[in-house]
Structures are given as C-alpha cells and as structure tokens.
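Let's start with one chain on its own, the form predicted on its own, as structure tokens.
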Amino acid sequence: MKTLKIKAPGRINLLGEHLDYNHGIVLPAAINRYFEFEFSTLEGSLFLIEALDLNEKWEFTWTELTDSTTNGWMNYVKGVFLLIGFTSHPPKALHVRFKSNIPIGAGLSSSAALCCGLAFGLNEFYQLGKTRHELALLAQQTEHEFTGVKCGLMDQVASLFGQANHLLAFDCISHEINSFELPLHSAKLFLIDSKIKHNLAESAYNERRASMEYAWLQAIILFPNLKSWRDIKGDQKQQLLSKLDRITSKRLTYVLDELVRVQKVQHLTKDLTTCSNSSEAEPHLIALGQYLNQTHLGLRDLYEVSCQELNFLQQAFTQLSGVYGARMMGGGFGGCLLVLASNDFTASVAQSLMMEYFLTYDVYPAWIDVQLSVGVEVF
C-alpha cells in the first residue's frame, strides 16, 4: 500500500496586517505548529476523508464530491479536490486522515496550513507537477470560491515557502519572496490566544477588504498613473483623504502608515544581524517593540479590527518589565497577541495578568511557545 505523510504549518506575521491585498510586503513565517496529514491507496471507487481530532469523517464518490453540499473542513477539502487538476481523470480512491496542533480561531492560518498541507500533499500522492506556488494559489482560491473568505495569499506563502529561523519578506504585487534570518539574540517571541473568535470575523474582514476596493478605485480616478498604495506621495494622500468618507479614510491611514513600518522593520532586522551581542541588539529591540505596538494602536482605532480582549491583553503585556512590544496578530476580533519580550520573561511573570482576564473575560488565555519553521514537507 502506498502511503505518504506532510507536515503543513500555521503562521505569524511580524508586521503587515491586511497589506496583502492592500499592495504591500509582508513578512510571515512558518511556525511550529502545523497539520499532520496521511494519504493511503484504498480499493474500489470511494474517498475516505478522516478528521481525526474532530472524530469526524467523510465518505463519498468522485461523482458525490461534485454534487454535494459541504460545510465547515469538508469545504476546503472539497475545493482542494475540484481546483487540484482531478478533472479529466480522478483517481479512483484515497484515504486521507489529518490531524493538528494549530489552535483554531487563533489567527494562526490552520484554514490555509488545511488546504496547503492537503494540495502539496495530493500533488505528491499523484506526481502532478504543479509548483509551491501553483499550490499556494490554489489554496488561496479555495477559500475564495468554498469558504468565501477573501483572503490574500500570504497565509498559503508563509506555509508554503516557510524556512526555519527566517521570515519571509514577500510582495503581495510581484508575488516575490525573500527570506531573511530574524536574529532576537536575548529576545523572543511567543503568542497569547485569547481564546476569543467573534462573530464578525469573517464578515468585517470582507467588509474591509472592499472599503479599500473603493479607496482605490478613488485613487486611480484622482491619479490615473498611481500603481500602488506604495507609490502614493504625502501630498496625493492628502488630497486622497479629502476624497474620502471618515471611516475609509482612517482604514487607508492605517495602510498607508503600516506600509510604512514595514519598511522601518525590515532595516532593523538588518541592523539585528550586525550585532554581536545582546547590549548592541537591545536598542533595534525596544524599536521594532514600539513598531508593534503602533501597528496595534493602528488596528484597533483606524482599522478598526480589534476587540476589547485582545486590548486588555495588548496594554496588560506592554507594561510589564522585559516585555518590548506587542500587537493583535490575524483578520481580527479574536485570536493571538503576538508578543516581543527578553528571554527571561516566563509564564510565571504573566501568571496575575492571565487571571486578571480570566476574572474579566470568562476565559483564560492560553500561552503559546513559537518557532519560525520550515514550510509544508514530507516527513
């Protein structure tokens, strides 16, 4: 029997939230926590699909697959299956089991890692030669078209393309990648779920998506030569602004100004790696702290994508001693705090902070230890 196991990871993102499909850069990284999938050859004409920490399955025919009305997993299943190329000439059978460690509602990408992990994995099963980033894009269009979440493609990259202690710089217009180390010296990061998904979520994120549509279509009539929200000049977005109703023109100020940061970040992960110790790093740390947190300030009054756990846990965390910075990571309303702070920061220091919002919220919120990892691979 023939059988084959991947890896398919969830992500962070250091900076850039909503530049994906704002004309921005990026930079994500894989982490270590991921899908784990199994595909084996089955007899006869039938499909088995196990979700095994759901202790869920589905069965079905190549012919039901079309037919059939899916919800939840079985969406992005479905649509791997349709977009992959099966077409013309299905396979006759498979068993696919798949299990994860990527907390779900996080903002930690386990929808993109599902559909990465599951079409890297069926273009190996059948050697079906389509690149990382063919896959990337076919992942990106099952949320699309099954789930009808908008997304960019930097969650699909990230798990694709992720290398261990590396992020990933990539242009959301050119579709280009680079990947550069990010050296923390005396430094880390780790996550803070909230435990926290509102409704909203996915709605707001559209909603979003398509108030910068608008914004930009307003930008080309006003500057007809306009390539990029990156090409705008202090002078046009002035004028843009004035265009603009109030809530549109605090969501563009957010993109403009994180377009921005970006920018500032990558010089700094630069300066990072000419520094030989943790005194010559520390000042390039307290900066791209402060970059956090400006980015969050920027999400949660401008963007307007925050919710009032992930502030309580912003402000809590950026007052305790060794902590650099920290900001709401993901589409909003819920999931991770992605937090910068010294090594010696553990747990134990956060323990009365954790519990205040336990006490609060009804929730406590779970500690996650990161690394930045290898994209999806066979394993």
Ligand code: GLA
Given for the second form:
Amino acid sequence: MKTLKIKAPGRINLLGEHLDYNHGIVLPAAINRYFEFEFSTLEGSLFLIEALDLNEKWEFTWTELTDSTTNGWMNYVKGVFLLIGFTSHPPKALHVRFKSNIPIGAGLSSSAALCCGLAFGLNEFYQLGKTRHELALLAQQTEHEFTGVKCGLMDQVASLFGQANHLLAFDCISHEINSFELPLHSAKLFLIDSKIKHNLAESAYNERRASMEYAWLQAIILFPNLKSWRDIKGDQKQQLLSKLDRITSKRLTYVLDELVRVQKVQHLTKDLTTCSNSSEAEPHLIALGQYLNQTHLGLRDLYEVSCQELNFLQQAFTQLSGVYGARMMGGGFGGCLLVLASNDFTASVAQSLMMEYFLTYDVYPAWIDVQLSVGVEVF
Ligand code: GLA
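Same protein, different form: I have the form predicted on its own, so give me the form predicted in complex with the named molecule.
Up next: the whole complex, starting with the chain shown before.
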C-alpha cells in the first residue's frame, strides 16, 4: 500500500496586514503549528477523508463529489479535489486522514494550511506535476469559490514557501518571494490567542476588499497612469482622499500608511542583521515595536477590523515592562495578538493581565510560543 505523510504549517505575519490584496509587500512566516496528513491508497471507488480531531469522516465517490452538499472542513476538501486537475477521471480512490494543532479561527491560517497540505499531498500522490506557486493559487481559489472568502495570497505563500528561522517578503504584485532572517537578539515574538472569533469576520473581510477595489477604481479615474497603490506620490494622496467618502478614505489611509511602514520595517530588519550585540539591537527593537503598535492603531481606528478583546490585550501588553510592541494579527475581528518582547518576558509576568482578561470576557487567553518554520513538506 502506498502511503504519504505531509505537514502543512499555519503562519504569522510581522507586518503588512490586509496588504496582500492591496498591492503590498507582506512579511509572513510559517510557524511550528501545522496540519499532519496521511494519504494512502484504497481499493474500490470510494474516497474516505477523516478529520481525526473532530472525529468526523466523509465518504464519496468521484461522481458524487460535484453535487455533494458540504460545510465546514468538507468545503475545502471538495474545492481542492475539484480544482486540482486530476489527469485521469475518475482518479484512483484514496484515504486521507488529517489532524491539526493550529487553533481554528485564531488568525493563524488553519484553512490555508488545510488547503495547501491537501493540495500538496494530492499533487505528490498522483504525480500531477504542479509547482508550489500553482498550489498556492489553487488553495486561494478554493477559499474564494468554496467558502466565499475573497482572501489574498499571503497565507498560502507562507504555508507553502516558509523556511526555518526566516520570514518571507512576498511581493503581492510580482509574486516574488525573498526569505530573510530576523535576528531579534535578546527579544522574541509570541502570540496571545484572544479565543474570540466574531461571526462578521468573513463578510467584513469581503466588504473591506470591495471598498478598496472601489477606491482603486476612483484612483485610476483620477490618475490614469497609476500602476498600484505603491505609486501614489506627493499630493496625489490628499487629492484622492478628498474624492472618497469618509469610510473609504479611512480604509485607504490605513493601506497607504501600512505600505510605508512595511518599507521601514524592511530596512529595520536589515539593520538588525548588522547588530553585533543586544545593546546595538535595542533601538531597532524599540522602533520595530512602535511600528507594530502603529499598525494596531491603524487596524483598530482606520481599517476597523479589530475588536474590543484584542484592543484590551494590545493595550494591556504594551504597558508591561519588557514589551516592545504588539498588534492584532491576521484578518481580524478576533484571533491573535502578535507580541514583540524581551526574552525574559514570560507567561508568569503576564498572569494578572490574562486573569483580568478572563474576568472581563469570560474566556482565558492562550500564550502561544512561535518558531519560524519550514513550509509544507513530506515527513
Ligand atoms: C486573512 C487573509 C489573508 C490576508 C489577511 C490579512 O488571513 O486570508 O489573505 O488578507 O487576512 O492580512
């Protein structure tokens, strides 16, 4: 019996939030939280997919697949199976078992990891010859068509192209990917899971995207030679903002500010690589922390994708000694706070803060250590 095991990670994003569908450069990394899949051949014509953590399974024949009514994880499975482009029809039957330690709805891209790992496994198993870039696009298309979330490409790229101890600079226009190290010296990144997921997350995400597409149409009417948001120069910004309604103008202000912050943080990360010790690194870490804080404020007040629980955490963490900065991370409306703090900052330092959060919101936040890890791989 042929078997294949695949690991597919979730991701963090240092900076460039909501920039992947806004012509930006984003700075994500795959992390040490992942899906594990086992693919094996099956006799007969039934496909059997098992979600081990949920104790759920789904059996289908190839002809049933298109007409099947699905929800939850099955939407992703259905999408990947239908979009991957099997070379023989029907493909040989298959048994897939998977489990995951990526918290669901925490903004760590568990859905992208599911789609990328499944697509990568099918590609290997059936020798379909697709590239990682094609698999990323396919995983994104699955979310667009089978769950209705018009996501960008950041999560899929991070999951498929991640490298151990590296972040990626993913150019969302050219699709160029450059990996780079982030030597934090005496500091570290970690996550605090707010354990909150508001149900407007998906509709509001699509609404943000639509409002930025509207802003872009206005921009090219005004400046026909504009190629992307990156080209907005000098007083073009004010001219354009004054043409937009108040809400769209706030959204665009966030995007233009974040594009600039990403550039600055790219310089900062280069500066960090030249530091030979912690005291040289300190001013850069302080600056990096401030950019994280600024991004949080932009996401909170201008792009309006945060929520009170994340704002509580962000404010409380950034007041603690040893924390350089923190921001909500991912699509928003819940999920995780990304924190940059000194190495000796531990969960016990944050204990009373976490308790206060629990007493206010009736749910205990989770501390998640983060290691930058390799992308989807056979193991
Ligand atoms: C979600 C989407 C990504 C990206 C982020 C926000 O994770 O799937 O494409 O837009 O939100 O940066």
